[in-house]
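Here we start with a single chain on its own, the form predicted alone, put down as structure tokens.
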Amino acid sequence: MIKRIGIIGLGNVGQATVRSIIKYSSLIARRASVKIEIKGLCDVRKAKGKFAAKFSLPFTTDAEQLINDPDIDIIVELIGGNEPAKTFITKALKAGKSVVTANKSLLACSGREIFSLAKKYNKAIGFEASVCGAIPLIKSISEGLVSCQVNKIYGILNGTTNYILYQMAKERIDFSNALREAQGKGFAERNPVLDIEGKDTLHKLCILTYLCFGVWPDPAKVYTEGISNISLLDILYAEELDYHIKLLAVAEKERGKLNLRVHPTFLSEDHPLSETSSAFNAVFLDTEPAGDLLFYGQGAGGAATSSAVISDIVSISLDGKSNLRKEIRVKFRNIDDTASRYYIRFMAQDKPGVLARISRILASFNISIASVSQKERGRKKTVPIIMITHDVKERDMKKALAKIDALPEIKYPSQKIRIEDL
């Protein structure tokens, strides 16, 4: 069987996909009886034509040439972003072509519309590469766990943030230095805001929510908090308490409602997710009847992600089906109604009575303290006060910290990090 493809976008993933198809074409043909033939490459940057010329492949700067080419069966969209990617995918489906994409942002924002269009035109959408790079997560959920109910998802879905937090702990460096190191090694973009503010993780969580629970959440309504406010102090105090800090994506179905959130989290150092190092990704699923499952591997990078792109091309070639499921109606729990334990760090003047005032405010919001410690005075005559709470609702914690931060003895905004007891 021969499948002819056109690739739009020749960034790291696009180029790696071309190289992998050429390098492993014989292996793919032996294992899947599919020959992938690249009929054309497209990129708005004319300079990318040099890359195409190395492999004697047709090149264009006009995506419509590939979309309207009757000899092309599958369009591979690897440009990212919402537009013009959405327009290209829409036109490709209407032109009778199946689509493979790694575009998590587009799917998170417009997945319902795109999948409905694919169903209307009886075409397939492959999106394995949109979440966790090389990890075959989407196929495992949609096919391998077809008889299972997923109750909870906990995921480290962004390699950049995981690398930064890992290096902060390993090298004892602050956030800004760890970010510069990540950028120097190619783990972080020049403008890393989507990663460090949690947006990339949010987009992937939206896709997993659809796969596991059958609903497309509105990204704008999912609580999302990044890691830019995590200090080395927090990393060190977490270790003292036998925790590691990770940027965690959470989806929990409880009493008929979905609780979705993205935020830095204290995880016990004994939990497998806590051991996810460097730029790796990991996803922990609580399922019935399969039990607890852990998926781990390379979550980014051109070469790793190209394996997921090619997997989708082969799957569509063999059965032409998408990993689509019927959407259902589900209610979402507001973050203010979510309860958890918290780590809190106050930076206070070293004066008598400060700890007592903080404790009285917390008590007035029914916040119970499990442990408290006051560290040695720093050069600025402020001391860190570290507290671990029992379960408390988010809304009560917000109100209490706003009141505490208004005290004249508190010199910096208080830090709060949720504790997940997995």
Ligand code: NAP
Given for the second form:
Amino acid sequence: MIKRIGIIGLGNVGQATVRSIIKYSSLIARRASVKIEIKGLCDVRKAKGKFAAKFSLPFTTDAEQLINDPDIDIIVELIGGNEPAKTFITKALKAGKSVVTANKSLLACSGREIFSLAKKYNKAIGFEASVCGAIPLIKSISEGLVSCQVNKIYGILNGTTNYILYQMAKERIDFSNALREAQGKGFAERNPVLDIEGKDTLHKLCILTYLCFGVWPDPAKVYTEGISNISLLDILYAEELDYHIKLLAVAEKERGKLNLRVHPTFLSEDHPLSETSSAFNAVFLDTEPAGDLLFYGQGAGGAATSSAVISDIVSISLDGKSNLRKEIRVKFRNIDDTASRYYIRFMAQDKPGVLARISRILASFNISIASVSQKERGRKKTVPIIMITHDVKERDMKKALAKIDALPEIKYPSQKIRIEDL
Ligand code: NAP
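Let's compare: the form predicted alone is above, so bring in the form predicted in complex with the named molecule.
Following is the full complex, with the preceding chain placed first.
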């Protein structure tokens, strides 16, 4: 079977997809009896025409030419961002073409709309590459686990932030040095905000929530905290306590409500997710009846991600179906109502009575302390005070820390990191 595709966006993933289709064409044909024919390539940058010319492939700077080409069966959108990607996908579906996309940001914000359009026009959307790059997670959940109930998702879904936290711990460097290093090695973009503030992780969590729990959450309402406030001190104290700090995406169904959140987390060093090194991704699923499952692999990189894009092209060619889920109504739990153990760090002036004052405020919010340690004096005459709490409601923790931060002896905003007992 021959499938004709047009690729819009010749960046990292777009170029790698072209190379992989050419390199592995006989393998794909042998395994799936599908011949992928690239009918056209598009990029806004004229200079990318040279890349197309290298493979003797037609090139245009106008995406509409591919979308309106009657010879093209599948449009592969690899430009990223919300617009004009959304317009291109919408027009492609209306023109009777299936779509493959790696665009997590667009799906997180407009997935419901795009998927209902696909349904209306009876076309497929492939989005394997939108979550965890090369890891075949979407297919595993939607097909391999079709009979399973997912109770919880814990995911390290962003390679950039995992690389930064990993390097901070390994090289004993602070956040800004680790970020610079990640940018130098191509693991972080020049504008890293989407990654380090947890937005990219949030977008992927929204897609997984749709697949596992059958509902598109509103990304603006999901509690999201990035890693830019994590200091080397926190990483070192975590190690002392046998934990690693990871940026975690969490989705869990509790008493009929869905609890979604993205935040740095203390994870026991014995948990397999803690082992996720460098720029790798890992997703841990608690399911019934399949039990616990761990997916691990390269979450980014053009070449690795191209395998997910190609797998979607082949799947659509074979059965033309999408991983569409029927949406159900689900209530969401407010983050303020969730409870967790916490690591808290205060930077306090080394004066008598400070610890007692902090403890009194915590007690007034019923926050009970499991352990406390006062560390050696810092250069600025502030001392780190480290506490581990028992389970505390987020609402109480926020109020207590606001009061503590207002004390004259507290010189820097307090740090709080949830401890996830997996
Ligand atoms: P990229 O390197 O920035 O490439 C995107 C290309 O599309 C650029 O050449 C860009 O040109 C071009 N473009 C932008 N607007 C266009 C338009 N209107 N028409 C035609 N071309 C246009 O991005 P990427 O890293 O390949 O990522 C592509 C998608 O894959 C994104 O959705 C991303 O989130 C997703 N993804 C990426 C990775 C990864 O490792 N990179 C992994 C998983 C998923 P300009 O440079 O001029 O804007």
